[in-house]
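For reference, the chain that follows is the form predicted on its own, supplied as structure tokens.
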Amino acid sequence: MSRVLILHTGGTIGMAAAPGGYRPMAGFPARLREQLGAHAGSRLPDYDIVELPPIDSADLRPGHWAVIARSLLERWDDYDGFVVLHGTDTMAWSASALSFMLRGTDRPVIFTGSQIPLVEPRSDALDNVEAALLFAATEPVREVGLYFGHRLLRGNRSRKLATAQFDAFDSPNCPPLAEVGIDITLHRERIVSPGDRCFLVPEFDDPAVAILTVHPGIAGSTVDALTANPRIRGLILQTYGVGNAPQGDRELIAALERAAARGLVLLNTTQCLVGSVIQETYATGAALARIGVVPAGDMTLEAAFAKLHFLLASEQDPDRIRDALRQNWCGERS
């Protein structure tokens, strides 16, 4: 029988009501094991639970990604798969980051959590954890996934789109890897074929990547202010449509040129949920291409942020980083 590790990193699933708002509860692993036993009985694979010092989802920093990855790798050869319990607000960011650190994974790594704490009535926690355990014990799912609300998504394609629904996550540019209803439908043809193991857990510099949302009337001075911190080495643009920015604003374009000249890696994502950045479609996007901005294709903001952070932490040559951003490493872009 498969053996799975549940790594509890924090989040709503392990919280309880307290004065001033929900806080991490004591004794969560024992409570989870008790309720899973009552809920699913012997249908689940063998599993152990390891609890990290709780990370509130809103407090997550890139440095926490390394803590999670190292905790898995320390136990990698002892288990057939892994479930990572995580807060929902930044779960897609962490799932994306783990997919790059664990590139070529030969075991399932399934993120999940809940919208309502385990100990509250009507909680979605047990359904999510039970299904995540089953997928973590399934040999074909050898990638970093995210299970939530009856669907298994590719981790680096997932986004949290709803605050108050149980099906809070979606992957707008990538179909689900599996759906869970009366039957479990696993789409084997959609799962990434694992390549050679390329595990690397770098030392992240938390402020290394900044994000700039383009909006009507944005000023070049905003770019200068945002990139003034010398520790910032990458800038993600969230532009309009297929990658358009106001090319007629010379102040803005000049500020981006200054950032590029200082060696910052500039990456262009779209504000649209569905679709891809194709910078050369309009002159407004071609202006960005001329100054060396890299199109992110259909990568989510979360995946683009995590991949750029990973590359900046593990590579010094900006040109090599730009080349790697254009490549599809583990299903993060079409």
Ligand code: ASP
Given for the second form:
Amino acid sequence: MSRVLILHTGGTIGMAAAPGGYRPMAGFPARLREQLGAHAGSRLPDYDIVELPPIDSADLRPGHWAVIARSLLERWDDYDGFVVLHGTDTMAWSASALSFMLRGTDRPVIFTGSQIPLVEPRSDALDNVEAALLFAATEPVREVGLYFGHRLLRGNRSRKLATAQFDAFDSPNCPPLAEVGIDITLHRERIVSPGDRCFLVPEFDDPAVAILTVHPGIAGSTVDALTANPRIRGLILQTYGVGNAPQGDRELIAALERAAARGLVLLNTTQCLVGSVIQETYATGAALARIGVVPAGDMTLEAAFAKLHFLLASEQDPDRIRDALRQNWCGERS
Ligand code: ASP
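Swap state to the form predicted together with ligand ASP from the form predicted on its own:
Expanding to the full complex; the earlier chain stays at the top.
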């Protein structure tokens, strides 16, 4: 029989109402075990629960990604799969980061959480945890996945798209890996075939990557201000459509050139939810290509951010970082 580790990191799933708003509750692991037992009895895989100091995932920093990864790796050989309970706000960011640290995973790692706390009526917590446990015990799912609202998504393709719906997540550029209705449909052909294990947990420098959303009237001085902190070594642009930014504004392009000349790695993602950055389509995108901005293809913002962070923490040579960003490592880009 498969054995699964549930790692609780925080989030609404383990919170309770308190004066001033929801907060992590004491005694959540015991409560979860009790409610899972009452609901599903012995029909679930065997599991243990380990709790990290639970936080609201809005408080999460890249350094926490490393703590989560180390907590799993310390116990890797003792379990057949892992469920990570996590707040929904930054779940897609963490799942993306874990997919890069656990590249070539030989075990399922399934992130989940809930929109309503476990201890409240109408909670979606038990449904999500039960299905996540089943997928974590399903050997062919050798991916970092995200289970939510009846679908298993690839972690590094997922995004939180709805604040209040039970199916809060989607992966607009990648079909679900599995769907759960009366029957469970696992799309085996969509699972990334595991390459060699390539596990690496680097020391993240929390502020190393900044994000700039391009908008009408954006000033070059905004880029200078955003990148003034010398610890910022990567800048993600969120541009229009297929990767366009205003090029008539010399000041903006000059500011991006200054950032590139200082050694920052610049990565171009699109503000569109569906589709890819193809930088040379318009002159406005070609201007970015000329200064060495790397097109992120159809990577999500979360995956682009996590991959750039991971690379800056594990690789010194900016050319090798740029090369790696263009490659598909574990299903994060087409
Ligand atoms: N703020 C919460 C968190 O991300 C939201 C949630 O879990 O749904 O931790």
